[in-house]
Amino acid sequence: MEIIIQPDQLQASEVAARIVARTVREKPHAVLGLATGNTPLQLYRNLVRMHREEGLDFSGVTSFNLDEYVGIPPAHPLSYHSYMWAQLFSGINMPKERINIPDGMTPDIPAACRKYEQAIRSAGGIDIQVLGIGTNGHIGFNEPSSSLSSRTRIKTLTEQTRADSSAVFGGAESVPHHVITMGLGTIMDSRLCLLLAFGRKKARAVAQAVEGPITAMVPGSILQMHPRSILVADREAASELKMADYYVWVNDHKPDWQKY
């Protein structure tokens, strides 16, 4: 795993945006895997700015979102459909028909999950998958004990994850119990995994995922097995990494062709 540590979230998100933009420029018909939550907000703002100011073209790009809450309709203000349109899609020129987000209202969840997996395969697979990490080490909504080879499916959220989302929903009692999420096997099929982590509250999960053993109890640790995964973190999120100084040295001494 490549580790890029930046002073703060703004600078880290700028690096992440350059990584995504490079993918889109090099492959105009790229397939993006997208995350939600607070972590990628600045990344998406940067991509919208790049589209408006630099002409970054998303007209041939296809996207697949990681997850969606079960039982929340797309028009609900707290759905991930609404989030994505508010934070990214309304500001870029990605065609609506190329945007894919799990349907949390589907009457047949297993069939919808199989269809989602097939759609990813039919699109040629995901070129770059944007990820955040939960305080318990989850990526997507693959909670601790998730199968390391899991595919898109329904998952029950842990109380910790629901508590982490409680402020947005106005209390933990209002947070849904279930989600549809890409599985760890689905994520690992991506050609590049781009993991973002900001803030001290993510430090323990980052250290376990990057330097700890590969275990289903820390789902993010599976990224150690990916042939091309990149962690972009601020100093606070990287504060418990034992080899943080080495990672900074490596990044500072890359050959020019490896820099972002």
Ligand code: GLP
Given for the second form:
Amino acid sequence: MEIIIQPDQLQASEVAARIVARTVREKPHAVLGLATGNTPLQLYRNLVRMHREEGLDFSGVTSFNLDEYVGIPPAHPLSYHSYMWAQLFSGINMPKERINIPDGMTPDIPAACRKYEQAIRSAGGIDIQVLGIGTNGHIGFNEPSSSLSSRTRIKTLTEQTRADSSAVFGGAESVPHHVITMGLGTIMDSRLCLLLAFGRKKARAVAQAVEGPITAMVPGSILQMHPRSILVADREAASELKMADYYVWVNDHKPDWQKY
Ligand code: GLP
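Moving on from the form predicted alone, please list the structure of the form predicted in complex with this ligand.
So here's everything in the complex, that chain up top.
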């Protein structure tokens, strides 16, 4: 895994935006895999700025979001649909018909999940998948014990994840129990995985995912098996990495052609 440690979230999100923008410039019909939560907020602000100021063009781009809450309608303010439109889609020129987000209200979840997988395949596969990490090591909503080769499906959230989302929902009891999420196998099929992590509370999950054993108990650890995964973290999220000094040295001494 390539590990890029930056002093803070702002600088890390600049690097992340350059990585995403490079994919879009090199491949105008790129397929982006997108995440929600607090982690990618600054990345999305940067992409909106790059669209406005540098003409970064999303007109040929397709996107697939990782996950959505079951039972939350797209128009609900706490749906991931609403999040994505507020944080990114309203500020860039990606055509509406190329935006894909799992439908939490679908009457037939298994059929909708199969269709979602098929749509990703038809689009040519995901070129770059943006990921955050849960405090328990989940990516997407693949909670600990998820099959390492799982596909898009319904999952049940752990109490820890529901507690982590309680502030947004105004209390843990209001956080849905069920979600639709791309599987770990779906994520692993992406050509590039871009994992972002910020803040002290992610340090343990990051250390386990990057330097620990590959295990379904830390779903993010499957990224160690990916031929091209990049972690961009701030110092706090990287604070439990045993080889942090080495990663920093490697990054500081990259030849120009390897820099983002
Ligand atoms: C949720 C999302 C994940 C996200 C994770 C971390 O569970 N489904 O995609 O990475 O939370 O959230 P945050 O970025 O808010 O810390």
